[in-house]
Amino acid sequence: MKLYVYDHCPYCVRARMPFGLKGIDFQLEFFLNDDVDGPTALIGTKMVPILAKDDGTYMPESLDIVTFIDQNFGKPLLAPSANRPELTDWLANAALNPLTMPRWVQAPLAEFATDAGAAYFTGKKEELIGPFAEHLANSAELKEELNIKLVTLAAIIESPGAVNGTLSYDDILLFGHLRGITIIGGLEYPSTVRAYLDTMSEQSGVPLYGSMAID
């Protein structure tokens, strides 16, 4: 099986864990992201994550990859999402992008590595949350507000392996937007956060930013 991805798309993210988290082998495939061309003769449209199965057919869609990959090679790994109202609400309010998208795209990642690549997300991007450089601008504000944010998500985690005690598709969700976090540099991790990011970049396969965090 193949899968094509962004890197730092948290629904590509999500969808790269039950790979790591079940031990099966896949190949990783990233698309420029101006690439319109190559997802849209997959799919039909400009999309990522992209599943290419073993009997020729395309799977779009982060969760549907993830469900087809639990329940179709071996054993059922991933519990129901709990529906917490507390990690629901976190995820709904923590205000990532205006922090994360500015600094993913000067990071050395796969798909903005052609100048046009970094061109194509950064005008989409700014079209959503407005001029890289004012959020930039901002750094220290922002990262403020999301280190308090960060403290309350300590009280959520339950364990540094699954966020309910038991892992489940509430770990598909936060993780795959939490690791991208990690290209922020100069955060303040709760011990709780920070177990619970390695514990799960080491199980699910899915590296974090680490030496790549911009200040």
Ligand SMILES: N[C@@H](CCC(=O)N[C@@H](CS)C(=O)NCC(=O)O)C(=O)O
Contents of the next structure:
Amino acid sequence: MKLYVYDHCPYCVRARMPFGLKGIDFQLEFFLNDDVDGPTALIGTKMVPILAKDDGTYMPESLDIVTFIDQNFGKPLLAPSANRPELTDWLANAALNPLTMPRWVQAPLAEFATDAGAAYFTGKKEELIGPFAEHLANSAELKEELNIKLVTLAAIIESPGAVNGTLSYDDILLFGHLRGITIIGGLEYPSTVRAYLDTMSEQSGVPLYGSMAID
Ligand SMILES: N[C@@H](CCC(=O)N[C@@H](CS)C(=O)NCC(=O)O)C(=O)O
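Output block for the form predicted in complex with this ligand, input the form predicted alone:
What follows is the entire complex, opening with the chain shown before.
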């Protein structure tokens, strides 16, 4: 099987996770961010993640891919979401984009390997969140706000390998979005959040950004 992704894409992290968690062989393929024809040829629109199945068909939608892999390859691992309001609220209010987007595009990620790939991302995302330069200039304040949110998150995480204590769809949602913040240099991680990131990365095989982090 092949999974088509962008490295930075939180939905793609979701789709990558069950392969690592279950030790299933797959090939990771990266589209350039401005490649419209590649994904469109597979699923009729420019969207990732896309799973190329062994039967020759293509599956979009991150959570459909997660369920397909979890249910059809070995014993299912993932418990249903516990629908914890504190976690739902945290994810809904995390507002990570002004910190992450201007940094992802400066990092050596496969989807930004060409100037056109990076320019496409910057143009499209600045329409959504405003000029990257302004967010970068406002980094100290944004990081201070995120540091406070990470303290709130620490109280929600029940164990380093599972936000609810047992691996579940909530880990797919949480690590999917949280992994991206490791591109931000100089954050203060509460030990519970640091341990969760490290453990989930190791178990899912989705690397953190580590030395790529940008202050
Ligand atoms: N509901 C979709 C959302 C996927 C999604 O929004 N992917 C983004 C990348 S993070 C995308 O491909 N957007 C089109 C683009 O970047 O041009 C899923 O869960 O798979």
